[in-house]
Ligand SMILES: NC(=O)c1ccc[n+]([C@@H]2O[C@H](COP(=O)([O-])OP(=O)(O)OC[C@H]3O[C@@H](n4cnc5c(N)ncnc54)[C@H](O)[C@@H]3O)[C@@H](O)[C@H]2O)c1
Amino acid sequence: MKVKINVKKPYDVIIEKGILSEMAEYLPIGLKKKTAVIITDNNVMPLYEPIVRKSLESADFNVFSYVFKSGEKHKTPEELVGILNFLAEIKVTRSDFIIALGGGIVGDMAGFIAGIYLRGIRYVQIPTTFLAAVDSSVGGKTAVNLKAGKNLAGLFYQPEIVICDPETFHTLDNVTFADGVSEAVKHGFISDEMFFRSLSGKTREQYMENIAEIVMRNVEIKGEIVAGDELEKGKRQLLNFGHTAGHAIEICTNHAVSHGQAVAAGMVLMSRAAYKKGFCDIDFSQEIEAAFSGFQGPINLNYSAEKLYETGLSDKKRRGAKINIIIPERIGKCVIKEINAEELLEVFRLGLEKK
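How about the structure of this chain only, in the form predicted on its own?
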């Protein structure tokens, strides 16, 4: 399966079971016979780095690898500088390229590094998690976290190609797999009611029955939105449904709550709050919760509105005294609403109240 992402510099997303061992064959001609640097984490390294390395070396690439510790707390400027120094030490040039092999954290880091090393070198995304495959590997968002908040330093920098092998999802634990479910449900909710309903209540086993098709539909939805707003000045903000609250939850728990869990909870919170505020006519929170019934479901939030608000003010979507939030009009259609930043406190408070 192939989806074309029609941004300023178009690229393909290739989705095929078993493609990992043949990935070198799918690389664009301009990358052939160059030095490739695989950036990955210590969880992915023993599982998939040898497979990717073998494919590259069989095609006469010169291959290096850099491995950092997994987890959101390691997506830092300090780790980024360490990787930049490694690239300089092995004398990577502008004709060479980076491979982001792993989940969203690896993709964010490797993409950011590719965008700033030598003022930009090429890179390839190879997502190994469901979440990265359906969301973060597509669209060119790259970032690291700062102490003040998540993804506050970054840039838009598109890959040369995305190569996705859904067979890698078999090695994910249930929480990590469910992280991808959250983003898949989000894509359906904001853009495609039929797709949302087809996912609702599915178990992991049911997802895996047609996982390649599910990944492809997610990529199509995100690709259509990104193609119309590559730099997130308008419609692309719809992809942030649930993320303002979700990022606040992640930070409040020092990332003990995963991104997907936090976004799921954020979508429920925002739907409930939007209805209570009169921003929409229907409370969709129960339908969103039901979409996760095949999994553990959205987490219970034991944080005060004040704490979430304090953290939420650092959200990168804030613009001065204003902040954009995403609210549902109906399943399959969300809208961007600008509110005063201080109004976010009431939004969080109403979203936390279940009555």
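We call the rigid core the largest set of C-alpha positions that still match within 1.5 Å between the two forms. Residue numbers count along the first chain shown, from 1. Note that the coordinates shown come from a computational prediction; the quantities given were computed from them, not determined experimentally. Compared with the form predicted in complex with the ligand:
Once both forms are fitted on their core, a CA shift of 2 Å or more is seen for E338 between these two forms.
Relative to the superposed rigid core, the position of the CA of K276 differs between these two forms by 2 Å or more. With the core held fixed between these two forms, G246 has its Cα displaced by at least 2 Å.
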Second form
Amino acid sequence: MKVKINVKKPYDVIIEKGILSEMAEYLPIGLKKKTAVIITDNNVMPLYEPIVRKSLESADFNVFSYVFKSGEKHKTPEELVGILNFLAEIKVTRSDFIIALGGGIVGDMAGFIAGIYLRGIRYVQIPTTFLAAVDSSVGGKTAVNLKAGKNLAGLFYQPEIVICDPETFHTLDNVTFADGVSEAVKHGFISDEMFFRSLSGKTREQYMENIAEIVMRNVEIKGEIVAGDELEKGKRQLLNFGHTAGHAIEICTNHAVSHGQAVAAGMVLMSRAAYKKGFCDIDFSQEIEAAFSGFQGPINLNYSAEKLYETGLSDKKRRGAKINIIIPERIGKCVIKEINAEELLEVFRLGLEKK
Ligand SMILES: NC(=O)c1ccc[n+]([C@@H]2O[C@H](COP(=O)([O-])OP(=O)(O)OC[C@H]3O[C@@H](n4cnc5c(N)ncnc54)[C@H](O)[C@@H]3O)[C@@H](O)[C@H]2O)c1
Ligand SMILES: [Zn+2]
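Now show the form predicted in complex with the ligand, given that the preceding structure was the form predicted on its own.
Zooming out: every chain and molecule, the one shown earlier first.
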């Protein structure tokens, strides 16, 4: 299966079970016979690096690997500099390329490095988490975290190709798998009602039954939104549905809830608040909650609106006294709405009240 992402410099996303062992065959001609540097983390390294390396070596690529420790606390400028120095030491040139093999952290870091090393070399995304496949590997956003917050330094820098083997999701733990589910449900909710309904209530096993098709539809949805707004000046913001509240929940709970759990809660909160504020005619919060019934118990909304508001307001999406929130019009169609920053407190309050 192939999806074309029609950004300024278009590229393909190939999704195929078992593709990892023959990934070299799918690389664009321009990358052939070059040096490939695989960037990955210590969890993914033993699982999938040997398969990728074997495919590359048998196609006559010169292969190096760089492994860093997994986890958000290693998605840092310090780690980034370490990798840049490694590339320079092994004399990677502008005709060589990077392979980001891993989840969203590897993808964001490796993409950023590709964007700045020698003012930009090419890179390939090989997402190995469900979230990376449906979300972070597509669209060209790259970043590292700074002390003041997540993803504060980065670039928009698109890959040459994305190669996704959904077989790799078998080794994910349940929380990491469910993080991808949140983004998949979000994509359905913001732009495709039938797709949203087809995912609703599915268990992990049921997702895996037609996982390649599910990834493909997600990539199509995200690709279409990104192609219309590569630099996030307008409609790409729709992808942030549930994320302002979700981001605040993640911080308030000191990351005890995962990104996906927080976004699921954020989408429920925003739907309920949008209805109570009269921004839409129907309260979709229960349908969103039901979409996750195959994964987790009831979605926890025991947070204080004030605390969420303080945290939510420091969100980088804030623009002066006005902020954009994403609200549903109906299932399959969300819209961007500009509100005053103070109104967000009321939105959070209404969204947190059960009835
Ligand atoms: N660039 C974007 O548009 C974008 C979008 C969404 C999220 N993100 C970023 O993505 C990151 C989250 O991505 P993630 O959820 O993939 O997290 P991650 O990269 O931390 O991966 C989650 C965990 O799973 C492990 N792992 C990865 N693949 C595995 C596999 N196949 N089998 C077993 N273990 C595996 C990793 O080592 C890690 O411990 C965040 O930093 C977020 O900011 C970026
Ligand atoms: Zn997200």
